[in-house]
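Just the one chain here, the form predicted alone, laid out as structure tokens.
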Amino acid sequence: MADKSIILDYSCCLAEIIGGNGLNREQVDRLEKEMVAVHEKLAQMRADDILGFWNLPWQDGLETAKINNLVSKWRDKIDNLVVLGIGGSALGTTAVDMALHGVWRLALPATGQRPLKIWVADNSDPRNFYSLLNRLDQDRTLYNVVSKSGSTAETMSQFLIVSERLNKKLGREKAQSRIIFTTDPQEGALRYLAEREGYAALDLPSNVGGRYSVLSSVGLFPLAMAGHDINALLEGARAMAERCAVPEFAKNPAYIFAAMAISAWRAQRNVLVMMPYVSDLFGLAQWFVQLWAESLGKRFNLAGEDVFVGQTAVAATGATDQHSQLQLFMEGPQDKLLCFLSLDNYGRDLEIPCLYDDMPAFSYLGGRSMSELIQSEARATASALALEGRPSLSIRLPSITEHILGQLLFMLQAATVAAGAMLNINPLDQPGVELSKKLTYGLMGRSGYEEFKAKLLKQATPYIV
């Protein structure tokens, strides 16, 4: 593979660069020793097949063959693929498609390289969903319903609405062919419905959670439909998985990322800002926000003790947010660690013309390029923070390709579970989300959840203005 590897630069987390707020040699040595136990824990989890996402780069060809067959069947027959999913069932697909086809991809006509548009309907907002359904040509649209459990309320409501509409417009048999499920291979309502009524269905491995699923059929099917090279995506992930499996702390980017982030959290830096200096990578920053927040924000440790841990992830964009959030990052509370995503090769560029040579505010830009400007802004922002004793990480991407994105996605997933091991919590579950789901089921009248509706009504208050 001609693509180079991504590079993680953590020099701006060290005392020799940023002073007393950085880590000194003794602190780095302690982290290195701590990561020995983390490595052993993760190796055991992999051996026990708990970290299902770790196996995805080497998944057998049966599922990818099913994906390729569906792509061959449908891609020339449709203009739109609508993904019905939320959270981990949606964010990874958006992140990769936005990175490769650009933030304006849905506003521009399809091309040979972008044969169709992926619309990710990731909310139960009726205004949003109504607008989407009524603007798409249903004769040229395919739907991918993504839910591991098969009971996600937001996604199931969308599925029921789409199913009824398609039945009325296309007839039951043709309508059913326009809906493809991605769900647990054995359990859940969608799997049962697929087997009972013959819906096409792709498998999401039982040991892979939604936020770790982008390299499974959850992401691979829609991305392949959109013309992306999913083999290169998996190859990049394999290359990074090999780097993340080595025990040496200094050679393992996932361990370095986790160690820098969690040591910052221990120093009361409770916010981790993911800030790409590429607009097309904002979706990836949003994907990371869910990965980090839902994996690490936990009340209980593995011993069942109250610990209330977690670092708040925030998505920002350079250079846009230099003009909105940077003032806070520079002079606000010393509670943040920034992670910059920078790009060596933007793939295209614009030269800034030499106009108004008599005006210094313009003349210095003449003859330079926009890539030079934004790369300078990224370097300048990291340096400005360092001069103020504020730490940051930098992930440098040589370019934006499927191979590079596969590396980045896997590294951040591996770093997340390593951080979970450092915090002694389970980074694979999300118990805090379940109560809200159960209360929603109760309010919506789902059988068996009446007690949760009663609990919610008890919280109602007359104090309304």
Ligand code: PA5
Contents of the next structure:
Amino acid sequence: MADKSIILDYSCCLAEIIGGNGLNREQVDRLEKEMVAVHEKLAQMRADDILGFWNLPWQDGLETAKINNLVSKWRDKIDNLVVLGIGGSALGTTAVDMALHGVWRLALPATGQRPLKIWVADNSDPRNFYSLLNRLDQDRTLYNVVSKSGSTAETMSQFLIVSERLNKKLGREKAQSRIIFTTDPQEGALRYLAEREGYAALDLPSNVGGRYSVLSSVGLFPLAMAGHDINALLEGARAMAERCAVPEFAKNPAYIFAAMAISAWRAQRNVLVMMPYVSDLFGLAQWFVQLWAESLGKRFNLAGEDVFVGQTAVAATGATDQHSQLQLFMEGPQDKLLCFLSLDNYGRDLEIPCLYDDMPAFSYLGGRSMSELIQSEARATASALALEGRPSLSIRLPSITEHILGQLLFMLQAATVAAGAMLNINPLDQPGVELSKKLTYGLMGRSGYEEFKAKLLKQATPYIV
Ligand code: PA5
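Now that the form predicted alone has been shown, please provide the structure of the form predicted together with this ligand.
Now the full complex is given, and it begins with the chain already shown.
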């Protein structure tokens, strides 16, 4: 199985490779001891059934059977699945679909292997949503409303708009059959509506939060509709969950990732750059940005004390960002840890032809492949950073398949909760987003939120130019 496993290389975080900014033996030993306590905390959280995402790779066949039934019912009748969801209800689906079907998947015609397109509408931007709704053939479109809480304003507004349009066009009964909910199994307005009006509804287990939900029906349904092998995705996640369950620090990729990232943060490296050398993995980098930011950016520790912790995650793409952000990464403040994602087998390759042998700018490229070029660039960038004493992690992917993605998604989620345990915060909540939601409700006239309207900043100030 080794050739199908992802590999995490942390050598460029160590002093013996990058010099003084790296960790020395003593510091690694200390981290190893710290991870013993982290292991116990995570084991307790799993025993208390708090880490619901950890069970998803082993989920019983009931939910996947429901998903497969819906896929068989709809697959040949539609060309478009529109996911209405935001944050954790959106980013994982985009990440996996983009990784497998490519960054151009929505711009190019569907193929036999890619029978339908998934459109993830993750904003309350009218310009963006209007142009999507008006361009899709509504007779060939299915909607999946994804919301754990069943009350997120952006998603609910989209649902109401789509509902009314479909009602007018198809009549109420047919319209309703075109909308599938994914939500909490017991709570929330969507669950209530599903029961009252008979909408088809998939379950997102109550103990799985949005940003940890990609391997639940939140991601699995749209991904199965798009033709991806969800069993292989779960199998990959299972293989990784086993690797992440071992107590030995040096054998556990999630613990190594968390320990390297958090020790870098403790050394004032406030930024973690996720930089795949694969354009199609940019969505995955964006999914990680949310996971890391929303999980670890916290004011309070578990004792309720002010701690104001968190590491800013940034998405970049190699080699594209070598011509954009790399200058900053190489010479700017020593406040970053980079994490490269490199790929052994790109699945497709292009040979670079020998056309102008007399010109050095072209001749060295002739006869080499494009994958050789991008792999050399990834290696060169990691080495250049190391030579400047700047740390990095490298995650090596053998190829891009559902199995490999399942491993990667699980590893990064396990690393995030391990990092949360190191910081002694709750990585599963997001209290900091509540105030802006309440102020929005106040502005939009939701009853019970009048006091928040009064707190809003006034727009007319003398400080406008
Ligand atoms: O990770 C999270 O919990 C959030 O990003 C949510 O996914 C996001 O706010 C959407 O919430 P909901 O699924 O309840 O609509």
